[in-house]
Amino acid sequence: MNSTILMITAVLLLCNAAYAQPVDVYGYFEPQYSGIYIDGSYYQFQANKLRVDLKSKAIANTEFGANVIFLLYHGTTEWNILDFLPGQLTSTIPPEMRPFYTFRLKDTLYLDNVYARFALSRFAVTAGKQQISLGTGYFANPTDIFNTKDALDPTYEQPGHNAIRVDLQALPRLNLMALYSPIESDFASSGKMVRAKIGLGHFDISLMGCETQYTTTDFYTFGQTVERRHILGADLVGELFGMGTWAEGIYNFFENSEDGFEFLIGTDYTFDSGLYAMIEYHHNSLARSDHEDYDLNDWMRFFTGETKTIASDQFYALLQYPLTDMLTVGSSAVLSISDMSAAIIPMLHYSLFHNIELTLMGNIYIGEEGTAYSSSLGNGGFIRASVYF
């Protein structure tokens, strides 16, 4: 309660500074409604999200910039990850466990960003919690180390992340950028990257090294394992016969467990009527290859985002058409090679007005029990409300 106090405190004086120094104040209410359909049964609830973003320029090359949010849940607030599971898995379970697999929506208050930036015509330092953002992909980003997508809404917006950056233009078409994330006790267990960017012809291409914590959580006795992970990435994006092309891809070094590698590929093209395809194929060799070896560290670990993917070989494809304007129809589907399940997500995106839109998306799963995109996991869909201000 006290830190909700604090936090509120903060906001008011933020706003308040708004009417006597040059910040600028924005951001946008978002209520979503959302369903589920599962073993018979259906599910609803509603989250009413408010964003406010600050931001000022005040001192000469210096940015401030912080957002806060207020999330607040109503309906089906508590789910249990074991009722989305097959069957032989979740009758090992204790009674006395299940407890342990139940996560809840709570309502929360809480600051998404807060960050300095000081730059100068080439040279930029950027300290706290900032957006970073990497890798080329739509659908997955291996060589995003911060962030895991979600592959039903790949688009929406990524969390903060505690970091110091530094990033230099050393000549017109070559970046590198320098970052330590002090998250962990000391200097050693943080994390540390560095990545040099280079404009070549019709492509833009990264390389980055990165030294980093990895935790692996057993779900069977909820203890932990710690080790080093060390990285090497490249990725790239371009045009190429007149398509959109990218790719990137990382190599794990781990201190004690088996090394592995993930990488994607992508191209997509717009046609003289609108029409908008995309394709891309997703690899992780830490995944796995056969559905039949699932068990309840791979989904636990998926659903909590310590692995991206439970699947190790998998297809992302898109279509979108303007109807009109303000009118965007479409559908994406996700297939998972390694056990032949699939996602279809059929989307609607209108523009009611210069500030107002509104999102329809549903996910259909097409698939035996057990496997990535199982029906079982459950139908639904959510529509979603965005009002800028």
Second form
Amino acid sequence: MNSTILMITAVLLLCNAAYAQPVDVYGYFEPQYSGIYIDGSYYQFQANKLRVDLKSKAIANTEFGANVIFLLYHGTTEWNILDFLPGQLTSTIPPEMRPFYTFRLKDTLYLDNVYARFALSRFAVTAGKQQISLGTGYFANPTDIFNTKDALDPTYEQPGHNAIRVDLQALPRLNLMALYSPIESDFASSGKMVRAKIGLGHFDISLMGCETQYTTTDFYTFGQTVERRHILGADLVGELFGMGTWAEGIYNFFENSEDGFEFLIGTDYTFDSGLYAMIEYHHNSLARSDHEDYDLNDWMRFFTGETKTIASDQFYALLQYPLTDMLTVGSSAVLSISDMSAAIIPMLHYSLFHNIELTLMGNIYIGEEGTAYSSSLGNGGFIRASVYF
Amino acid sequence: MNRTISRNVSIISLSVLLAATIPVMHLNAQEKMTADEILEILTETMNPEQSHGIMTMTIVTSSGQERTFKYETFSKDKGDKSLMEYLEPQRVKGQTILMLNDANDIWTYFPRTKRVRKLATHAKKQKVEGSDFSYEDMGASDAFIEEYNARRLDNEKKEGRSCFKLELTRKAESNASYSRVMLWVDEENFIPLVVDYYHEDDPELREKQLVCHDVQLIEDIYTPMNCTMYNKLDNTYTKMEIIDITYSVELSDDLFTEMGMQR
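Could you please show the structure of the form predicted in complex with the partner chain, as a counterpart to the form predicted alone just displayed?
Zooming out: every chain and molecule, the one shown earlier first.
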């Protein structure tokens, strides 16, 4: 409660400062209604989100930015993950343990990004909680160790991450980046990353190395294992035979666990009619290749974001067509080759007014119980209005 | 080949984004000039060395709905490098598009996610924010010379001005998005006042028409302050207006980089 009051106070102070100093105040309000059918029952929940951004460039070469997010939930805000999983996995869970698998959508108020950025023409330092976006993939980004994308809505904004980031434009198409993420108690345990990005012809190619802490949870005992993880990775984006082409991949060296790798390749094309088509293939050796092997830990690690996928091999496809200047329709589909399940996600974007966008998205799961996109996970969708100010 | 697609609609962007340059020396148009000579002068003079401007783009749908975008543009090296950043509306504020090598390399920057995305050349066919201009249309270039064979027809009056009339036919090896282009170029200042674009697969089907007017002499450079692109198939149009522009500006190469986009 105290933190909430402090947060509100901080926001009010910042807003007040906005009137006294050259501070930009902007953001958006985003009501969203979601509905889902599960086993013949309909559940609904709403999320009302307000994001307020503050940005100041009052000092030369320096930018101060922050945003606060308010989230209010209504409707069915409590779910037990065990209700979605195959009986043979959940039957071994003692009744007294079931509440541990419940997650609640709680009303929240938090600072998502707070950073200071000092930038010269070829050099920049950004310190604080900030957006970090890595990789060239659309559906997933193996090189992005900070974020896990939602397969149903992969372009939605990601949370901020605490880091100190240094960027250097060594040559017009050579960027060097070093990043230190002091999330652990000491320097040795914290995350470090270096990346070099070079432009070669019509391609951008990045090489990266990373060291970070890797935590896995045993969801039977709720004990955690922490180990060091070293990563070598690369990504590229360009064009081959007139088609957009990209790829990214990493190799994980774990301190104790078995090493693993993850990669994604993709291609896209825009037809003369305006139809946009994209397809990606994603492989994660840390995930399972046979759904018979999925256990409770796999599911829970997937739901909690500890692992990016539960199935090792997936295809993602996207079609989008601008029906009018204001209306775009399309659909994406995810196919889990590992268990032959699929999710189909029809979507519609409409520019309602200058600063108001309407998004409708559905999700239809086609798969047997126990597969990555099992129909028992429920079918539904959401409607979202984004009102920018 | 790499410069192909981006160049075929160059007049649009040259006229609007780069604010065409017409030196006074060309005021006395030569009646006996060939089509290639006219195109050469047009292309040469419509590429200012560098420019910095504020513009608006208003999309008008078939049902009369309007969306207006305001953005800041920078260009350098006669349009080889260009950068545009949206200023309004809030929904897209801060989004930046960087085009290098005559728009054969395009990057977009999204400030909310801090993500930079490189687009392949086919993406130039996509509409910019739903407008009747594609990324391709925005890219500055000498497409008419590179991608088309030109033929001069009898002069005609357009928009109340005496104009050279040119017919451009796509070269066999070209990947240009339009099969045929008709140009009406002001005899006095070499501004293309009207440009008709014909469908990629049907040289008789007029797909778009660009009309430029309100030509002003700014810093010794003739500049069409208003241009409208009519989409004849969708019955929509997009107006582009220059709010402010200068050609007397020194732009650093560092602006036209990935870091420059995020500045």
